[in-house]
Ligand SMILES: Nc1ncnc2c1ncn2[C@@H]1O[C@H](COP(=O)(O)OP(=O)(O)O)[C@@H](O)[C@H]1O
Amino acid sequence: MHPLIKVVDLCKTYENEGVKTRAVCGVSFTIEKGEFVSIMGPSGSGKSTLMQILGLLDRPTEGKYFLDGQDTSAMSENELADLRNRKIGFVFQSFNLLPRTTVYENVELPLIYDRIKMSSSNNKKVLSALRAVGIFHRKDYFSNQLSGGEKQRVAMARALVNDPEVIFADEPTGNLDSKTGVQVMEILEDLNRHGHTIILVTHETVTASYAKRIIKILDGKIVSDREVSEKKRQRVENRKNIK
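May I have the structure of this chain only, in the form predicted alone?
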């Protein structure tokens, strides 16, 4: 058995007009299937760069990244795109929905891109994903007719429809009010309870505490990696009850 994610001495250096900036340096950790992990840090800490690499949207400058046992470092761009579409789902702060397209069509997009999974069962998969996040009743609405919370539910359904190995949620509550943010985090908790691996990227302590493990990153390096204490998780439960 191998971990779902394994990174070894990962580094990412950007160069601009001859000036080199290390965004991530010497990062190593593993994430097992079924975990709910938060990568937490302030703006500029390197957490977004790390998520870009883990999500196969960028390549490391140094080090190794294994996804589900596969070494991604020697893969071509096409191979990475194929692996990304099969193994990874994304939920972004800005939703990234097509505005004049229905909810159903937005959620179906990953299936259309994946020709291997294209089949007559697409409709069943889309409707199942919509039900899982509580947005089935809006399936025929255009995305620009939805509230912010509804848009984020659509984004989660789209991330879920391909049955990915891991779902990345990048500041998923950033554009939402506190009540709607709690609802979105509860959906992610529920998806994790049903076996989905969730990796949450956030700068908010309370949001991070929904996870079962928090990896803190600062100046491109991991400064702590620990399980979320029962006391901290209880504070999250109390916050939900208040809302």
Contents of the next structure:
Amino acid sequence: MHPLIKVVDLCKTYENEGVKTRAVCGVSFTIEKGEFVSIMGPSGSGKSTLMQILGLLDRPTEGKYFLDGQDTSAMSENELADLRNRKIGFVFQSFNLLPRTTVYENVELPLIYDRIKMSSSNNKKVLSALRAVGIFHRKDYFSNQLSGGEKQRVAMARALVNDPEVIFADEPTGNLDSKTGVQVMEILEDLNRHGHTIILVTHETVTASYAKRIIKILDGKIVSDREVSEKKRQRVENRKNIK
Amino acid sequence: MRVLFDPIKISYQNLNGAKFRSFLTMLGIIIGVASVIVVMSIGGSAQKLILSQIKGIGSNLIGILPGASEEEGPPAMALGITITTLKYKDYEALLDSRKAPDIVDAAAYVTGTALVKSPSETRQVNYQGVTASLINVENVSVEQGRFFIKQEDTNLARVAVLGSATAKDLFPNVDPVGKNIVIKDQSFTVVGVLEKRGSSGFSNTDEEMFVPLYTAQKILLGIDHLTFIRAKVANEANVERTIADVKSTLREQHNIKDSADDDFSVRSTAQALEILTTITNVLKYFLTSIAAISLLVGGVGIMNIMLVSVKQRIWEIGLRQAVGAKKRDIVLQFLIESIFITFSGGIAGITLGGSVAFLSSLVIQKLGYEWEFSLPIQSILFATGIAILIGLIFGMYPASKAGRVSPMEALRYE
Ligand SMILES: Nc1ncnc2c1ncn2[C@@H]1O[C@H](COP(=O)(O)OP(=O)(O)O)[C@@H](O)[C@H]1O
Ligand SMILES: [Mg+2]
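The form predicted alone done, now the form predicted in complex with the named molecule:
Shown next: the complete complex, the earlier chain at its head.
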């Protein structure tokens, strides 16, 4: 069995008007199906860059990336778009919902770009994704009528709707107050319990601790990669119980 | 299907969300399409009016003019040149049933302008010296008194028949029949007044005055040639053959061997109609294309607003790509949006232009013309097609720009 994600000596150098910025370099790791991994590091350390490469939004300048055993470097833009559509879900810090559009339609969006699967089951998929994140009761609201926490739930439902292999969440609690942040993290935890692979990007230690494994990066390099100790996880559980 | 339908919904929502700005965006297209519609509608009606007046003269008439002319070009007379080759003898020859058997009747004409005095008024009047047969050839009828009789063609009788407007001008309060008028120091008796007919072709008989042919030639003008002969053919189907008869008769009269030496020209109303149709069509399409130029200006406005839109919604492009939209989906979305804008502008423009043309036709009808409002389906289809085309052409560049946005780039700038 091949791992879900395997990267080897990954590098990404941005070039803007002759100025080269090395955002990520020499990164290698594997992630198995069903894992809940946090990529943690201070601002500017290259977390988002790494996530964009793993999420097939950008290509590495060096190194190899195998998704589900397939070498992604040889793929065309259209093939990458298809993979993003079927195998990957995204949750962003600023929600990125379409304005003047209902919750239902926002969640349905990935299905519209999937031209192979039957569209007759779309309705069922949207409704079950809405239920999974507890936002079913708002399905006919317009996205701009929702609170921040509700918006992020919609975004998670949208990431879920195509039943992807992996969900990427880049600072999903960054625009939320701590209580709503906890709720969002609990939903991610719950999704992981139901078998979804989650890769979380954050600079907060507490948020990162929801994961079972933390990859720390600094200046574009991995500085540590370890399972979260039971003690730490216990502390998170305690915090939840206090509330 | 959804990939097609969604952009239309998005465009509608965007336009609806910023109504005034959308209106400004579409204004160029609205005005452009409206002017195309106005020009096509009014041009079409004007063309119909002109052609129906020509038809009103009768489609079984043949006109004979002095001087050679190109088949398609204007007759020499229209260019202000006097040619004296057409004579009364020619007119008589055409009435010979052995030479041109299908001619039922013909009228000969000379024209002039003179100062005419009635007991109370003095007017500058266009007059025609005509044969008595005019009444059989043209569709005029006598309202009061009589028209000329055959003997008066050549007996230098000093009699006149007035068009209805001329009669009113010269005799505002009294019945003109039997009264005297003075033309060039000669006293004439008014013997009749014609029924009001309205303008027809390029002349308006209501505003003219008629005197017998010889009287005009000898007493008023001092000439012995004709300016015009008009012949009536029994059956429209025989017009072509009769034209040939007329030509050979006149060649015989003028001792002409070769048709290249013809010193006259023969026209049928059908030909005139054809020429006029061509001329008015050219005019109509020329004006329409000028109106269409304003659509280009509107198109540039659309391009501008679409470029702004691509920039403003760059994160939306990124998001769509992140959830699986391909380059072609993005390009299609923005193309459909710009077409939706120009299409909506087109519909508004058609409504506006149609209303303007309709109101104008009401005004023109009030002015007394037999004007018919028309908004042909072709002009609506043409305007709609042009609007869609403008959206396609000017949406191309912004759409391809949207398609080139990389998802990573788009998601960074929020
Ligand atoms: N498109 C880009 N062009 C140039 N430099 C970039 C670009 N994206 C990121 N960077 C740079 O790469 C580094 C890592 O950025 P990022 O991956 O966003 O870090 P993080 O998400 O950990 O805050 C930063 O120094 C940032 O300025
Ligand atoms: Mg970041």
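Positions refer to the first chain, counted from 1. Note that the structure is a prediction, hence the values are computed from the model and not measured. What we label the rigid core is the largest C-alpha set whose atoms superpose within 1.5 Å from one form to the other.
On a core-based overlay, Val19 has a Cα shift of 2.6 Å between the two forms.
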